[in-house]
Structure formats: structure tokens, C-alpha cells
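Let's start with one chain on its own, the form predicted alone, as C-alpha cells.
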Amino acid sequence: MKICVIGLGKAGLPLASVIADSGFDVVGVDVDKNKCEMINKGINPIPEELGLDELISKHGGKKLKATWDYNKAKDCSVFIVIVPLYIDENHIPDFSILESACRSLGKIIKKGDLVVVETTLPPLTTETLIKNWIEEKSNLNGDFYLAYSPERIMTGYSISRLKEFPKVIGGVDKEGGQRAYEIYKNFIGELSLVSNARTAEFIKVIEGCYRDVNVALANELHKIANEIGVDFYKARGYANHEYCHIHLPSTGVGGHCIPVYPWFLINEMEKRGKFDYTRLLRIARELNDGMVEYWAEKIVKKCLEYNKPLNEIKICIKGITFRRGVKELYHSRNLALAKFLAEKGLNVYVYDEMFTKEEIEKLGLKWIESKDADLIFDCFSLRLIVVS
């Protein structure tokens, strides 16, 4: 059996490598020709991903062959789709990349083949949009198997997560789910077959909603504690036990996942006129995104303690990625904080160990070594540090 993985990004390439390491021949399809060439030479294009260097060196160009040409995957019988899904400024999903991948797949799929989608989706998408896109290009009317198994990796730790973290899979119909389960259990360490694709989609989305709502709660409790003179972190340490887990506060929630998934459910309920069904999800989104203004106010108040003009104080925002150790800026609230302060006319600089000075300046920001600033705001520890 030969397996095709469509999309060799930070989720797809580790998955393709783990499948190859399990003994399957894998064809990886990606629009980035340079990335494909690197993989086929045994060079890892995602060096920050732990354990991936070894797998690419071992299987790149051998058990794992990368290509930008879908026709080279024609002899595969299993196709895994794991391409990005973004939302626009109105929080509406942009399906263009996913639709293009599914329609291209539809041109090469054969009767009896299996398709498994891993991209995180609004519930009902696999059985409607994806099925229709593939059928329209393939002229196969239900003559292929379709299932859904949401990726559950964490960037930087994808290999270990694929081998150890619980994963679910569900088919558009019972047979599709069973076939997908039988194949996936060969390379996924802990796998559960759920009732259908719709349920599997929902499972992934509500996990993100849980995180978003609980981070919002932590942010709100942190603000209250600060207002009444309580050490939030000490209080949290005593409050947390097997029946209570208060999350850590933050500058908000960033990345491709947690700030995106609640909108899938909010949008669907609003389409159905059930606006009151997602009030908590919407409030959590607003509260987390509003943390930029909260921390900006804290920084300005600290600056007012200096005996010099506000616009002369060198403020360093330390850490602009959405998560420590991951070179990603999508929906980064730390980056948003730096830009917000700069737009207000403050003398803002940025330092992040993941970026060079030139990369920072390309973002339209000023770079500084932390030690040369007057005031540092460490975005990951939420500490204001007075340097001078």
C-alpha cells in the first residue's frame, strides 16, 4: 500500500515522516518546489521540529518522496489531506487552499481509494464540501471512502505527539471509518474510532474552545487579583487540584488553532439564528484579544514613573511569536502589542531570540538588545523589568 500526504507543512511533513518510518511508501505533495527538493535530498526544511532531522535524513527521497505534481501520486490508494485553513478579518473560513487540494485530488483518485482529512474544520465540512469537491472532479459518486482524523500535534513536538498523544478518527459512513482506522493504527500510537466524521470534527474544535475559554478566565482572574493586591500565581498554586485547573494568564491567545476554532461554532450557530448558544465563546474571544490594550496600559503606567519624556523611553517587547520557541507570528498577540504601542507613538523596540535584526526590521519594527532598553516587557513571563 502506498500513502499520499497532501500538504508538507509543520503538521503534514512530520506525519508523512512517521508514516514512512512505519514501513509505508509515502508520496508527499506540496506546492513548494524548493521544499520538495530539500526533502528528496534528505534535508529537513523544518529544523526546529524535534526528531524530524533524523527521519528526513533516513527516508527523504527513499520511503518518502516529495513532489508538487499530483499525477505522481496516482498509484496511491490512501490520501491524507492536511493543508491550512485560515479565517479572514470577519472570522469566516477561507476554504480556497483546501478546495484546490481536494479538486486536484479528485483528478487522480480511483474507485475504492480512501481519503482522510486532517485539517481542522467546522463540523459538517467533510461530509458536505469536501465530499462534493472530490466527487465533482472525479465523477465518483460515493465510490471512494472518506474519513476525518484531526491533527493533534504541537509544533516543535509533533513526532512525539503523533506516537503518544490520543487521536480520533471517524468516517462519513461506517465502512469508511473502519477502513481508515485499520490503516491509521499502523502508525498512530493511541487511536480511537468515533461514530462519524462530524463527531471527530467537533471533538477537535471543542478542545480549542475549552482552552480559549479557560485562558480568558485566567486572564480575567489575573486582572482581578492585581486590582485587589493578591499574588495571582501563589493563589493559583493553592487553588489548583484534581477538580480545578486554572490556566496561566497571557497577552491573549495566538496561533493557527485556539483563536480560530471558536469562530467555527459561532458562525454556524449564527447562521442558524442561535445567537445565544455561543455567548461564552464570543466573550472569551473578545476578552483574550482585549489583553493587548490591558498590557499596553500597564506598560504606559510604568513609563510614567520615569523622569523623562514618554517618547524617549526605550521600551523592549521581548518575545513576539505566539508561543515561546516557535517561529510563528500568526495571530500573535505579542506582535500585536508591539505594533499597538508603536502606533500610539511610543518608542518601542523588539527582541526575540527566534528572529534576526533584519527579520524584525522587515516587519516594520525596531530591534534592540534587551540590555539596552529602559523598560522590558517579557511577553512569556508577563513581567515588566526596569533596566534603567
Ligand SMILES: NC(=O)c1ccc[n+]([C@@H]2O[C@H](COP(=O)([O-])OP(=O)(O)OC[C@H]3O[C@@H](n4cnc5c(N)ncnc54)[C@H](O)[C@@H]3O)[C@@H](O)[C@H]2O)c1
The other form holds:
Amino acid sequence: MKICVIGLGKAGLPLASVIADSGFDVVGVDVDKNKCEMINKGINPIPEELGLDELISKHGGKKLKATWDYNKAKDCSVFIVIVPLYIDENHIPDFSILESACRSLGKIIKKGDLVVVETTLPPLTTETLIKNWIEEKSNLNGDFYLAYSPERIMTGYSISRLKEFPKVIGGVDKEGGQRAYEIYKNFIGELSLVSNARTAEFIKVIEGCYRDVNVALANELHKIANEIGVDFYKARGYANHEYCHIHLPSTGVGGHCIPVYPWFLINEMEKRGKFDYTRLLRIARELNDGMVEYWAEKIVKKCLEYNKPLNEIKICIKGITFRRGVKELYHSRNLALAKFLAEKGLNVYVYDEMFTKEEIEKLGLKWIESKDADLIFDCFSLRLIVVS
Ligand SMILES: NC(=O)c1ccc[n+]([C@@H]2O[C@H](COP(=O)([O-])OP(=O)(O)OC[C@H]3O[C@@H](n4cnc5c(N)ncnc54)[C@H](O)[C@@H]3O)[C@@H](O)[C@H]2O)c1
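Show the other one: the form predicted together with the named molecule, since we just had the form predicted alone.
Expanding to the full complex; the earlier chain stays at the top.
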């Protein structure tokens, strides 16, 4: 059996490598020719991913063959789709990449083949849009297996997550689920077969919603603690126990995942006229996004303690990635904070150990070594440090 993985990004490439390492022949399809060439030469295009170097140098161009040509995957009988899904500024999913990948797959799929989608999706997408796109381009009418299994990796730890972290899989119908489960068991350490594809889709989305709502709660409690003169972190340490998991406060929630997934449910309920079903999800989104203004106000207040005009105080925003240690700026609230302060006319600089001076300047921001600033705001520890 040959397995095709469509999309060799931060999520797809570790998965394709783990499957190859389990003994399967894998064809990886990606529109990025340069990336395919690197993989086939045994060069890892995602060096920050622990353990991936070894797998790519062992299997790249051998058990894992990368290609940009879908026709080279014609002889595969299992297709795993893991391309991105973004949302636009109105929080509406942009399905164009997924649609294009599914339509290309539709041209090569055969009767009896299995498709498993791993991209995080609004519940019901696999059984509706995905099925239609594949069927429209193939001559198949339900005579292929279709299932959904959400990717649950965390960039940097994907290989160990695939081996140890619980993963779920569910079919559009019973046969699809069963077939997908039997194949996935060969390379996924902890796998559960759930009732159907929409349940598997829902599981992934609600995990993101839980995190978003709980970060919003932590942010709100942190504000209250500051207001009444309580050390939030110490209080949290005592408050948390088996049934209480207060999260850490932040400048908001960034990245491709958590700030996006609540919108999948909010949009679906809106379509159905069930506006009051998602009130908490909406408020959590608003609250987390509003943290930029909250921290900006704290920084400005601190600046007012200086005996200098506001625009002469060198403010360093330290850490602009959406998460510590991941070089990714998508929906980064830390970057949004730096830009917000700069737009307000403050003398804002940025320092981030993951970015060079040139890279920071390309983002339209000024770079500084933190020691040369008057005031530092550390976005990860939320500490305001007066330097001079
Ligand atoms: N990265 C993570 O930490 C993570 C975690 C959980 C889930 N996911 C899921 O995985 C999905 C993919 O994320 P990612 O981080 O791998 O994205 P990525 O941007 O790193 O990679 C996507 C890859 O897909 C390729 N691609 C785009 N269009 C294509 C097409 N038509 N055919 C074939 N390949 C195509 C791109 O060239 C790129 O290599 C996300 O949308 C999300 O649902 C990611």
C-alpha cells in the first residue's frame, strides 16, 4: 500500500516522515517545488522540528518521495490532505487552498481508495464540501472511503506528538471510519475511532475554544488582581488544583489555530440563527483581542512617569512572535501591540531573539538591543522593565 500526503508543511511533513518511518512508501505532494527538491535530497526544510532532520535524511527521496505533480501519486490508495485553511478579516474561512487540493486529488483518485482529511475544519465540512469537490472531479459517487482525523501536533514537538499524543479519527460513514482507523493504527501511537467525521471535526475545534475562553478568563482575572493589588501568579498557584485550571494571562491569543477555531462555530450558529449559542465564544475573542489596548495603556502610563516628552522615551517591545520559540507572526498580538504603539506616535522599537535586525526592519519596525531602551515590555512574561 502506498500512502500520499498532500501538503508538506509544518504539519504534513512530520506526518509523512513518521508514516515513511513505519515502513510505508509515501508520496508527498506539495505545490512548493523548492521544498520538494530539498526533501528528495534528504534536506529538512523545517530544521526547528525536533527529530525531523534524522527522518528526512533517512527517507527523503527514498521511502518518502516528494513531488509537485499529483499524477505521480496516482498509484497510491490512501490520500491524506493537510493543507492550510485561513480565515479572512471578516472571520469567514477561505477554502480556496483546500478546494484546489481536493479537486486535484479528484483527478487521480480511484474506486475503493481512502481519503483522510487532517486540516482543522468547521464541523460538517468533510461530509459536504470535501466530498463534493472530490466527486465533482472524479467519476466516483460515494464509492471511495472518506474520513477525518484532526492533526494535533505542536510545532517543534510534532514527531513525539504523533507517536504519543491521543488522536481521533471518524468516517463520513461507518466503513470509511473503520478503514481509516485500521490504516492509521500502523503509524499513530494513541488512536481512537469516534462516531463519525463531524464528531472528529468538532473535537479539534472545541479544544481551541476551551483554550481561547480560558485565556480570556485568565486575562480578566489578571486585570482584576492588578486592580485590587493581588499577585495574580501567586494566587493562581494556590487556586489551581484537580478541578481548577486557570490559564496564564497574555497579550491575547495568536497563531493559526486558537483565535480561528471559535469562528467556525460562531459562523455556523449564525447561519442557523442561533446567535445566543455562542455568546461566550464571541466575548472571549473580543476580550483576548482587546488585550493589545490594555497593555498599550499600561505602557503609556509607565512612560508618563518619565521626566521626558513621550516621543523621546525608547520603548522596546520584546518578543513579537505569537508564541515563545516559534518563528511565526500570524495573528501575533505581540506584533499587533508594537504596531499599535508605533501608530499612536510613540518611539517604539522591537527586539526578538528569533529575528535579525534586517527582518524586523522589513516589518516596518525599528530594532533595538533591549539594554539600549528606556523601557522594556516583555510580551511573554508581561513585565514592564524600567532600564533608565
Ligand atoms: N502547524 C501546526 O502546528 C498545526 C497544528 C495543528 C493542526 N494544523 C493543521 O494543519 C494545517 C496545515 O498547517 P501547516 O502548519 O502544515 O501549514 P504550512 O503553511 O506550514 O504548510 C502547508 C503546505 O501546503 C502546501 N500547499 C498549499 N497548497 C497546496 C496544494 N493545492 N496542494 C499541495 N500542497 C499545497 C504549501 O506549499 C505548504 O508546504 C493547518 O491549516 C491546520 O489545520 C497545523
